[in-house]
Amino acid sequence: MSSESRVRAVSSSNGAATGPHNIFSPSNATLAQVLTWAEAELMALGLTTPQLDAEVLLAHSLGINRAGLYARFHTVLSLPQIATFQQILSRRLQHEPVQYITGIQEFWSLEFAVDSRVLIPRPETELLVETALRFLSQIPNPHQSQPPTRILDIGTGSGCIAIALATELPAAEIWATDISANALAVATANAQQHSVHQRIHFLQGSLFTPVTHQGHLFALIVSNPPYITRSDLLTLQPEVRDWEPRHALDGGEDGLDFYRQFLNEAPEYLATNGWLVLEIGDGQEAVLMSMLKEHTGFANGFCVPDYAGVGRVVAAQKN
């Protein structure tokens, strides 16, 4: 089911508001007053970061940054400014993610355009990029007469992983695949924005299918695959469950469907001593490490914990 067709508003069955439920009187309202009202609205809905959300959304509606808000606390907002902000706030009150409303998410100190066609990049995924760079730093930049270092990013989504690697590795050539044409449109635009589109080949298809006939072997294959168990999908926060693309979340009955396919198919596409680097979900470290040990196609498997001590990235070298 496409993200565009999923529920866009919180149903009345969970009692959530579909818009500002306390109509704010805009007469001579200062920015500080509007901000206080918006924070109260978001807090009443039970959102976890009401102050931050109110500040980001008000700054977005006014076309300024958050620092600019503090310099304008006593500025009286016009009726059109308040009306615009109320429309934006109503979207957040329907649990639409702030990143989809502003259209921007930062990753690897880069700004990425995001909307409901793609998964919102998470800070945890930066560890995947760090791990990949650690391996590739051991490969010297090739001479012009040699082929570039080839990298494959599967399920690229917004393109954040591929683009981050491309900005750090000017000698690399990257293939990035996704089953969604809509996601690839977002990724392509982001690559153009960061001037790395000439070194990234975006291809549509599932897993390795788009590169089956390319004839290339890759020094590195990376992916942040879907890893949520199907039974857990309904327990996710509304911002994730009702807005982010389901195909980027659903990892099958046990959350491991894509990992099985990666382990079975990746060795065929890895160069000698090439690395497979994958993000994993909470609590999946033990089973993934067991799968790696049992698989004859890989050696030197290990898991990298995130800053909270949770196993977040698994890596293995082609045997």
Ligand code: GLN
Contents of the next structure:
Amino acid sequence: MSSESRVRAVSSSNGAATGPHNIFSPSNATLAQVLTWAEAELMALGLTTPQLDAEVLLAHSLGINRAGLYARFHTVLSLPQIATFQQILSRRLQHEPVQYITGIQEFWSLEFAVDSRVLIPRPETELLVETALRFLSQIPNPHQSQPPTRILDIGTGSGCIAIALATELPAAEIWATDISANALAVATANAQQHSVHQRIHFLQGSLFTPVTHQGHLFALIVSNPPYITRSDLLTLQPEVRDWEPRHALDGGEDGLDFYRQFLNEAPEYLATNGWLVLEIGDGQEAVLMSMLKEHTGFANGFCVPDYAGVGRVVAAQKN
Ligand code: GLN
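Please show me the structure of the same protein in the form predicted together with this ligand, now that we have looked at it in the form predicted on its own.
Once more the chain from above appears, this time first in line as the rest of the complex follows.
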């Protein structure tokens, strides 16, 4: 087999070999030509950011950063380099999220390892971290003789919220739970990577079950729970619907299953004047605010809009 047909064989074994694959000739292709070809493939699939995706994936494939691509536009890529990139691109052509392919997502200016065991951290969730930090700055800084500020993160996934809080709050001790042992393995590795693993206890189980018998009261309870309605699950983009963990997204028939159970149990675990801070979905502000208002266990409820003006984070204080 010639080296050129070997590269073709790679592309035709990936199940996405129709269309532009067949007219692409990899011998003597420059980096710029490979990029243009990859972008056309991604665009043909209807992806929204074909140029960005092509650049990120080619840079990842070559082990360089995106700026490095621009300096090498006229470099001719070797056939093995192109074959490796075609394999990587074929994953994206099956709608696998870029972050699962590169294995990285930035959150709160920290790098998190991600794969299909965990939800990819979203920029909106940084608003939850920001809101939580505002409350904690109102709580007097614990002296060494006092117990550390205790925080609980339910459904920690990649660990992004718990780890961001731990890096900002050196005196905090954090409990982070998830229903998925696989997710906790990712979160634990991320905590080690950021050297905060000694202050985060990762525990497996649903909602408050893992901390039920620990006897702790928390100054802050945070969660970015599953909140997508059953019917919306079907209309999500394939990157989310077919690749991200279903249990991290599925909020039940009306998307509110988690909040109902959570709000009933949370007061029991909050310290006096403790705060809860929760992410909510687009359009859930009114119902969440009325749930908080009706609940006798909470006071001072409010909602913080994200940069798109969508109510994104609700907070309330233990009554
Ligand atoms: N806490 C994680 C995040 O915010 C995971 C949330 C989830 O899996 N629903 O990304």
